[in-house]
Structures are given as C-alpha cells and as structure tokens.
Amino acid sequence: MTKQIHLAAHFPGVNNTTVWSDPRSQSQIAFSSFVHLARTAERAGFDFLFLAEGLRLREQGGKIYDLDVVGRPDTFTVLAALAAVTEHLGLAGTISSTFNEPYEVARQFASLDHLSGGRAAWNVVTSWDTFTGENFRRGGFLPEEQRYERAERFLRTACELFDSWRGDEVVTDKETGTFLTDPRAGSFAHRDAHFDISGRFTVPRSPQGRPVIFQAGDSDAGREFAASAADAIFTRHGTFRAGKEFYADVKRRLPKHGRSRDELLVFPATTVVLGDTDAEAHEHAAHIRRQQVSGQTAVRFLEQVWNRDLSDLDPDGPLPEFDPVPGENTIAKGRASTRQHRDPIAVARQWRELAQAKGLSVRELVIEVTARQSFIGTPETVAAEMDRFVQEDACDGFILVPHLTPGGLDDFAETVVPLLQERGVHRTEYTGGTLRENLGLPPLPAPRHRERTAS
C-alpha cells in the first residue's frame, strides 16, 4: 500500500541554519514572517507547521550569541493568531515539561485546540541546563536522569484534566435554563512524587480532546518515553541508512506499551535545495552552507567544542594543536549541542584526523560536520527521493527547515509539491477536519471515566 507523504514547516527563528544576512530573508519576530510561511505551508496542503523554543538567549564567552538569529515570541501566543489566518494547517508548539506546570500547560493547549477547530500539537522536550533555569523560579532543580521521569508524570497529569470532560457535559438548554448535565465536569485530582494538584480544569473538552504529542529525543529514555505516549516522534537521523534503523527502532518498542505501529509517526528535520538540474542546485548547495557558516560562525563553533577562546584563530588555517578544555563546557551557554561532545579531547582527535585526510580549514571541517539532511537536485529528484525514504520506512514524512525566513519553502511549494500529488502520494485537499485526522492517527478513546484519583 502506498503511503502518503507527511509535511512540516519549521519557522527557523533562533537558528545559526538561518541566513539572516541574505537580502530576501526578513523579521524573524514579525507576524507577517509566520503569516508567510503558514499560508504557504497550508497552500501547498502541509500538515502543520513547527515551533521550536528557546527560554533564554544563548551566550558564548559571556556575551549574548548574536550569531544565531536572536528573540523568539512567546509559543501560545503565536500559534493562536496563526489559528485565526489558517483554515487547515495544524499548530505544532515546543513546550518544556520541566520549567512549567501541568494545569497551565494544559489549559492553554486546550484552548489553543478549541481556538484553532482541533488543530493544536504538543511537542514535548525536557529543558537540561541550570543556565536556562536561571530564569525560572525552580532554576535547574532537576538532575538530569529526573527529567524524563517528570516529563512522563507532567505529560500523564496533563492528559487526565484533558480527559477531566467528557464532552457532552455543555448542553446550553435556554428552554430548561441547564447549561451543565453534570456539575462535577472538570474536576481532578492528582498526586505523585511531582505534582499534587486537584480542583477543576476550566476548559472543556476541546475538538480532539488533547493536542497532538510530539517528543524529540534520540536518548533510550526519549525513545521509549515517545514509544509510550507520542503520537509523532521529531528525529534528526535524516539520512536514508540511519533513519531505517531508527524507524524500526521506535516502531518495534510500540507493541509492549499496547501500540501499533501506526500510532508514532516519525519526522525527521531535514532542508531543500532545488536547481534546474542537479549539479546547478548543488552548487547552491555549497553557497548557501558557505553563508550559514562564516569564518566567524566556524571559530565560534570550534570553541563550543575547545571550552577556550579561539577568537585568534584563522578559520582558513588548520584546527588547532592543542587539545580542548575538559571539564563541564563554561564557554557556550543554553546549546544543547555542546552535550553531543561529552569527549571532546576524542572529538578533536577525529576532526583532526577528519581534516587532514580531506584537507580541510577550521570553516571547511565545521561546515561537514554541521551538515544536515538534505534533499539537493532538481524538483523531479527531490520528489522521487523523497518518496523512496517515506516509501521504504525510513520516515513517515519531513519537518522541512528552511533557511530563508519567512519565503524559504516558496520554491518547494510551488514546484516539488505538485510532483508528489502527481505521485498519488500528498494530498491535493484536505480532508480531515482535525490535525490528528489529517495525519492519519486513530482516533482517540473516550475518556473511561470522569472523576480522578490519586494515582
């Protein structure tokens, strides 16, 4: 059978992919910006569009690190107005489990699900660093093998004051003068070893009873906290070798949570770039991956991994002969990337050997190594490509990040998207009327019962 091709639109913000510089990229915080690329995303019959989030302005050196694109609004807020100029387009916010509160997380999804006419998804993530805490009251008050444990509770706490309504309680009756055919609509009760709330959840029950569940991760702990509880699961393997091995990882862990495999979508991140033929769109290739990593960018990067100030570096010279600064990285603040070298003296011996044998400079190396999945040729080979990855279990669709904001997907939309419909493999309406119908999820059960206990 053959399966349809899943789409998302990544609003890039605060993101060193991002090309601020180039002259057709514009506000990065402008509603105009997000109207772009929602309408553009909806237009070509996308599933949703994807908001990631950042809780405080990363710094490097003890400086704010405006080589990444800096300020990102508020999630709800943005994904609300959106709701207002979309009809279809699915709403797809980034929100901490460990620097909130369940009952306030939950409220604003369901309303953000009511608003929209049941197009709001959750995407998951567990905040890990004390610096980001700082802003926070609780500041970085969990360890680290805590985090998925709270998400797991804050997730589960959330979904029973979604599931706190029945639906059918708000009846509206003005013959009878009854608004409610049950007075104990709403009410919950909760206790484990991090929440202890109960009360009553002032939302009813909204058009899909709960946000879509995303969850990124690639950790055991992500893979399985996913497996149990996501609805869609946000990966960076986007390569055709890995992402099989990865989809039939998180697929074969969904059985023993009472799943099936059409209960987890996966979503890689990966970018486009078209041309009229293959060799002219790499070639733009290259140019765009030289305006994403200056030399600046680069030795910013190489100290991200060194734990020093490289700033006398040449990023057109050789990476340097001294080995890294061990220890807990004090250099770089909020990067959750400087947590994928948790050896960085091993790390430096690779490149170093990476790029003599290539011959590559400090920008040359950072360029390769920062590499992501990319679909690179003319609309004609992108299409086909993508539908063999979709195709042969290496995805079940594509959050697509471009690097121009907010006119990055214009191209795609207009060119690759009829090549896939002509394929039978994405849609040309849509035809569901919640998110979680136009991705093909099942639908969810009927909450059992209403009132909550402790558990």
Second form
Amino acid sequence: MTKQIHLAAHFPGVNNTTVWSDPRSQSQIAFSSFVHLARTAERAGFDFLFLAEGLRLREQGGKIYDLDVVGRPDTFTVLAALAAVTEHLGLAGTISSTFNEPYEVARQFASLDHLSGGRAAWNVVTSWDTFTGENFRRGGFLPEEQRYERAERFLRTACELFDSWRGDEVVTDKETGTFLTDPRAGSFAHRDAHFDISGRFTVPRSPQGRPVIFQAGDSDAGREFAASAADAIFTRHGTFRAGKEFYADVKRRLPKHGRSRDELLVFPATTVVLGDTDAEAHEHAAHIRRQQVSGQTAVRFLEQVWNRDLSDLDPDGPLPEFDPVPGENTIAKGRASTRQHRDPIAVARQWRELAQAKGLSVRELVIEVTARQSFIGTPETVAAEMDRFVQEDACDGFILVPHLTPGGLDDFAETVVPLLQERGVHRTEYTGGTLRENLGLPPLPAPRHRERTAS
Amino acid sequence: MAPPHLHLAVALDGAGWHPAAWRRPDARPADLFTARYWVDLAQEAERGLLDLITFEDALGPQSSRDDGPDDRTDQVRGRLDANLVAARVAPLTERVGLVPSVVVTHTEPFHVSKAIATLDHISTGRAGWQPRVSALPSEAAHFGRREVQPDELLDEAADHVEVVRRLWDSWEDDAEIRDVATGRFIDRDKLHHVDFAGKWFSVKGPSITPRPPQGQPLVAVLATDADEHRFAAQAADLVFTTPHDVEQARLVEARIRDEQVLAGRAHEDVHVFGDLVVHLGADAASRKAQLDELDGAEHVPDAPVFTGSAAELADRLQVLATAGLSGFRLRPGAVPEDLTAITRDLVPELQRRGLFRTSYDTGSLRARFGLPRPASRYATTAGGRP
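Output the form predicted in complex with its partner chain next; the form predicted alone has already been displayed.
Every chain and every other molecule in the complex is listed next, the one we just looked at coming first.
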C-alpha cells in the first residue's frame, strides 16, 4: 500500500541555518510570524508545527553569541495562542524533562490539548549542562548517564497524571447536582528514584488522552527510549542510506516493548531548496549556504572545535596549522555542536586534509562539512525524491526546516505539496479530529479503571 | 470637574464564584474545559470595555476545605492552566487586559518570566500576571521536593517577582540590531545577566525571550491581610483588596501607601482595587439564596458579597471609591448571567454617571492605568540607570 507522507513545519530558530540577513526575513518573536508559518502549514495539510527549545542564551568565549538569531517565546504560551488561529494543525513543543516538574508540564500539555481540541504534541528532551541549570532552582545536577533515566521516569510520571482521569467523570448533571461521578478523580501517587509525588491532578482527561509524544536523540539510549515510549522520533539522518539504516534499527526495537511497527513514526529534519531547474536550485542552495556561513560564523565554528580563540584567523585563508586545545571544551556554552566532536584533534587533522585536497578556505570548509541541505531541485525532483524516501522506508515523513522566517515554506506549500497530492501520498483535506488520528497512530488504550474509595 | 473614571476588572473562574453557579439554567458546565467557553466570556468582557480579566488558577483542585482537597462531587472540580487560557483567548480579543494567576511557590521564575513576556508579545501589550503563593502541603506533594514553610512564602514570592521583573528587563529594548554590515543580530552589550542570588533560588539570565512590549507587564496581587498588603506594596502595580465598607477601604488604602513607602516605592503608582463578589439583578438576592441552598451552605468568600441591581452596585462603587480606590474587580457569582449584567447593565449605568469610559483607548494595559513604560533597569543607553 502507498504510504502517506507526514509533513511538519519547524519554526526557524536560533542557529546559523536561519538566514536573518535576507531582506525577506522578519521577526522571530512577533506573533504574526508564527501565524504566517502555521497557516501556510495548515493550508498545505501539514500534520504539525514544531518548536524547538533553548533555556539559556548561547555564549562563546564568555560572551553572548551575537551572529545568529537570538530570542524565542515561551513554547506553551505561543502554542496555545496558535490554537486560536488554526483548526487542524498539530502543535508540538519541545519541553525539557530536566528543568521542569512532571505535575506542571503534564498540566500545561493537558490544558493545551483541551484548548486545541486534541492537537498537542510533546517533544521530550533532556538538558544536561550546569550552564543551563544556572537559570533554575534545581541547578545543573544530572550526570549524562542519568539523563535518559530521568526523562523516561518523567514521561512515565506525566502519563500517570494524564491517566489519572479516566474521561467519564465529568457529567455536570444540574438536576441531581452531580458534577463529578468520582470523588477522587485525578488521584495519583508515583514514587521512583527521581520523583516521589502524590495528590490530585486538576485537568480532566484531554481529547487525545495525552499529547502525542516525540523524542529526539540519536544515541543508543535515546533510540531505546523512543522505541519504548514515543509516538515519533526526530532524526538528523537526512540521506537515503543513513535514513534506511536508522529506520530499520528503531523499528526493530519496537517488538520487545510490545509495540508494532506503525506505533513509532520516523521524522528526519529536512531542508528543501527549490528552483525552476535542478541546476538553478543547486546554485540557489550554494547561495543560501554562503548566507548561512559568513566568514565570522566559520571562524566561530572552528573555535568550537579548536577550543580556543581564533579571532585573528582569516576566514578566506587556510585552516590553522596548530592542533585544538585538548580536554574539556570550554569556549562554547549552551550549544549542542561542541559535543559532536569527541576527538577534536582527529577532526582537525581530517578537515585540514580535506581543505588541502579540495583547496578550501576556512569558510568553504565549514560550508562543506556542515551542509545539511537534503532536497535540492525542481518541485518535481523534490516531490519524487521525498516520495521515494517514504515509500522505501527511509522515513515516514519530514520536519521541514526553512531558512527564512516566516515565509520559508511558502514555495514548498505552493509547488511541491500539490505534486505530492497528485501522487496520492499527501492529504488534500484533514480527515482526523486529533493530531493522533491525522498521524495515523493507533488509538490509546483507555486508562484502566481503578477502584477508588472516598476517604 | 468631572469625577475620575473608575477602572473595572472582572475575575473569571469556572462557572462563577458561587460553588453552585454551574447549576444555574444558563450555565455551561460541560464547556468549562473548552476554548470556546473562555473565548465567549472574554469577548463579552471586552464588549463591556472592561480594563482587564483575571483568570484564577491553583496547583491543586478546588475545595470547600482550607487544608486540601475534599471529596465533594457536587461542585466544579478541575481547571485548565490559566496562562494557557489567557494565551488561547489573546488572538481573539483586541483590547481587554489578560491577567492569569500563576503560582510562584513551586514554579521556576525563569519559566514564568518568559510565559508572561510571551503573553505580552502575543497580545501586543495586554498582559499581566497575578502571582499567588501555595501554602498547602497537598500541593507541595505534587512536586515532592520540599516542605513548605508558610511564614516564608510571601518573602519567597517577593524574590520570585523580583527575578521575573529583572528578566523582563534583561534585554534592552533595542538589543536586536540585525546589523548586516557587521553580521551581528544583536548588540550583546544590551543583553544582561540578572545574577540574582537569594535564599530560595538563584537565576543567572538573561531571559531567552526579548523584552515584552510593555517592558514590565502589569503585576497584580490579591491582598487580604497585613502580610499580603506588605507583599503587594513591594511587588505589585495593582492590588486587589477586600474592604467591606468605606472605613475599611480607607484603612487598607492607607496601609498599602505606608508599605509602599517602606518598600522604597513611594514614587511609583500602585493602583488599589476593591474586590466584590457580585450577584446582579432585581432577583439577585433570591438567586444567591437559591444557590446557597443548592450548595447546602451560605457562600462566604474572602471578599464582600454584593447582591442587588446594577444601579445599586453603581451606588456602592461610587461610595467605596471615595476611599481612594482607583477601581474594582468584580467576581461574577454565576456566569454568564452576572458577567452580562456587569457588561450590559452596570457599565452603561456607570457611563451615564460619567464614571466609566465609553470606548477603549489604544494603548497598552499599563498605559490604561497611567503607568509609564519603564526603561530597562540595566539600560546602558539614555534614560536608564546604568
């Protein structure tokens, strides 16, 4: 059977993939920007809009990073407002399991699910650093190996709260004066190594029962967590081959958690660059890459690997001859990319060789090694390629990451989406009432009825 | 000279403030957890040109007891997050102020700060916030991290509000420069660590959310006793008080002014409102009696209860206002009926008396209260303190 492609829109965030210097770039804070992207996505029949998270402004060399977009709104607040200006679009928020408490997060997601008529989704992530912890009561405290453990317990605890109302308690019978049938509705008690909480949850069961659960993270622990508890997994595996391997791996993990293949969707983050011809699209893509990686951005990127100040480096010259400073990376705070270079000296050696072989400057090298553009070509080329990825199980859909705020998906919606619809692989109208239904996920089992006695 | 205009706020909670309000014929208890319900109420308040709406909230269920949840099934139980309700309503209203309650006792100032700042961005300058403390052990158990020390809660709340306010100031207004020539999106000299270190928490900053349109969204505090009056005078732009008569109103108003001086805020405008639970209409007293009977007890809230016609309420407000109150927050006993009585009967009556405006002004919520848009306390540019 032909698989349907699921599509999601990422609101362009705070990194160098977002091109703020383009004249078409508008505010990343004004609500009108969120409305524009959300309505574009909804007109095109997307499943959901997705917000990432950051809980401390990035710093490099002891100073707030100033070359990329800085600033974002509160996730829950902006999603609740978007529920007012959309009807079908799912509203997915990334919320850390580290610097929040299950009761509060569960209450906010259950409220969002009510206020959106069943369109809430939660991307459960972990935060790790004491740097971010300096903004919170809890501080930074979790060793890396306990992060997924806390995330897993956090999610399990939140689900107990979501399930603390069965869904049939509120009867509002004015005649008999029965508002609730169960005096203990919302009762819960949870105790494990991370959470020891009990009491009464204040939000009756929401339209979806709980938000759709997304998980991002590529480590073995992350994949296992997703396979055990998530409805969808976000990945960075943008190529066909890597996608197929990842897809096969995570789907293979499902049965041992008692789950079937269709209970976990795989969504790579994807960029699309369109042109009237394939050649023009590639030219356009190269131009965007240069917009994304200025000379200064390239030098700052190299500093993150070299772990030292390189402000004297000429971005149009060769890579440094000297090696990175070994040991803990101290130059960049609050960004994930530094963790990707576990062996900076080997990385530096490899990059120097690559730069030498291809005659690349610092800036050209950074453009080459950080390229993540996935689909480049005419709308026909892109539609066919995306369809192939989905039909041949490299993924179940895509999270489109535009490089412009907020109009970055306008062209895709107008040109590629109709082609996907012609192919019969993308909806022409919403059929489900909830995000869960639109994603084709199986219904949740009803919460088990627990005998409760008044005390 | 014409008398000054009164400010009017309305407090929304469930089906109204009377616990049996959900049983009134036109009540919509089955809709309490839908967006449509809250949008309808907010739009009605806006049709009445009201200054602002407060949305109640708590981190535990409603109860007829003071010390934790009860097991009653004949009253409304369950409530949505007030900030999210306000955010859901924001795009579908234009002028009315939106002031959710947010508990400060178990929550993170960093999260609260960006949530209210975002509500202000979304509503283009109509956001406020009603910080509340939570003294109940049953609510502490929802978080499971510490024992609550009731006598410390207001001091902790004052720190919480201080951090939230600092975070709102942590971006100067013109921090975002988008300077293509130098490749800088922001002028990082205009972003500031708040570096708060107190007894209960420390917060580094800056906020991740740029400074909200009002600079400082309105902070509103309900204060019913002396300790709360002190906290309100330290923290609030707007204080909800609960005087039962003019004499008491004068005393409370004076006490808040004294506390304001002690808090070093003598030069700042702090508005004092009177709170009233209102049942309005010719049959108000009998409706209230019926509700009491349905509930099995007389409803005795923390604020005075008014029953009577809109004209009688206008008389009462006029008298109370002579104590120096700048307005009132009315808590409808039952919605929609007591809300529509406010917007369709009371407001026209006050307008006839020249005591209430006949259209919305165009400014922010702060501007409606004559409050200036403060410069960031960290501002390095002209007008701010270094």
